[in-house]
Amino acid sequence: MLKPLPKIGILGSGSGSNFASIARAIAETRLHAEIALVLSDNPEAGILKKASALNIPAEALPQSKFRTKLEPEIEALAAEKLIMAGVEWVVLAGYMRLIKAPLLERFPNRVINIHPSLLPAFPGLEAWTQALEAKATVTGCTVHWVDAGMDTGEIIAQAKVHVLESDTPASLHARIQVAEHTLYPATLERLLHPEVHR
C-alpha cells in the first residue's frame, strides 16, 4: 500500500516564487508531498493568487498591528488552521515575519525557511543588497530550521551564487532566486523522505 504523501503548509508574504517552484516540483514528481494549505499575512500577496489558481486552499490571516511578527493569538490561529488541514511540515516561502512560540511549539523541528544569503552572513531584509554593499564576491541561499531568532536556525543546505561586477541588487536577487528554486524543493524532498535519500 502506498504511503500517504507528507502534507506541507506554506506561509508567504509576497509574490510566491518559491511556492511556485515547490508546486512545480510536486507536479513533476521531484518532490513527493502535498501542499495542504497556503497562508499569508498579506491579503494582497501574489502567493494567495498563485495557490488559488492551482486549486490549493489559500487564506489571508487577520491583519497584524506589528511589522515583524504576528500577535500570539493570530499566530495561534495560523497554527490551528495548519493543524486542521493536516499539515505536518511548515515551509516558509518569502514570509517576512519572525515565527514565535505558537507555531514553533505546535510544529517542533518541522518549520523550515529559505534565506537569500549564505547564512550566517547577511541575515534579515534585502540580503542581496547587503552582499553588494559588503563587496562580497560570493553569496547564495540557505535552507535552515526556524527558531525564534532572525535567520538564526541551524543550517540544512546552501547553494552558492557568484557576485558579478556588473550586478545590481535586482540582477543579483534574480540569480539567487534561480538557485533557491532548485535548492528548496530538493532539500525538502530529502527532509521529508530521509529513508529514500540516505
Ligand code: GRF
Second form
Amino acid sequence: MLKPLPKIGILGSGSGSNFASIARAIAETRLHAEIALVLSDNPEAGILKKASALNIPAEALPQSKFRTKLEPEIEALAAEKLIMAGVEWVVLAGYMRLIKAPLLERFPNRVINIHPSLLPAFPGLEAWTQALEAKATVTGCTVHWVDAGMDTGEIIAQAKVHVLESDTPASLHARIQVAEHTLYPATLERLLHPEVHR
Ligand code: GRF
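Alt. form predicted together with the named molecule, vs. the form predicted alone above:
Every chain and every other molecule in the complex is listed next, the one we just looked at coming first.
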C-alpha cells in the first residue's frame, strides 16, 4: 500500500519564489509531499496569490500590531489552522517574523527555515548586503531548524554562492535565490523521507 504524502504548511511574507520552487519540485516528483496550507502575515504577499493560482489553500493571518513577531493569540491561531489542515512539517519561506512558543510547542523539531547566507554568518535582514559590506568572497544559503532566536537553530544543509566583484545587492540576492530554489526542496525531501535517502 502506498504511504500517504507528508503534509507541509508554508509560512511566507513575500514574493513566494521559494514556495514556488517547492510546489514545482512536488509537481515534478522530486519532493514527495503535499502542501496542505499556505499562511501569510501579509495579505498582499505574492505567496498567497501564487498558492491560490495553484489551487492550494492560502490564507492571510489577522493583522499583527508587532513588526518582528506575531501576538501569541495570532500565532496560536496559525498553529491551530496548520493542525486542522493536517500539517506535520512547518516550512518557512521568506517569513519575516520570529517564531515563538505557540508554534514551536505544537510543532517540536518540525519547523524549518531557509536563510540567504552561510549561517552563522550574517543572520537577520538583507544577509546578501551584509555579505557585500563584509567583503565576503563566498556566501550562500542555509536550511536550518527553527528555534525562538533569529536564524540561530541547528544547521541542516548549506549551499555556497561565490560573490563577484561586480555584484550589487540585487544581483547577489538573485544568485543566492537560485541556489535556494534547489537546496530547499532537495533538503526537504531528505528530511521527510530519511528512510529513502540514507
Ligand atoms: C529568501 O531569500 C529567503 O532566504 C529569505 O527571504 C527570501 C524570500 O524570498 N528568508 P521568497 O519570498 O521565497 O521569494
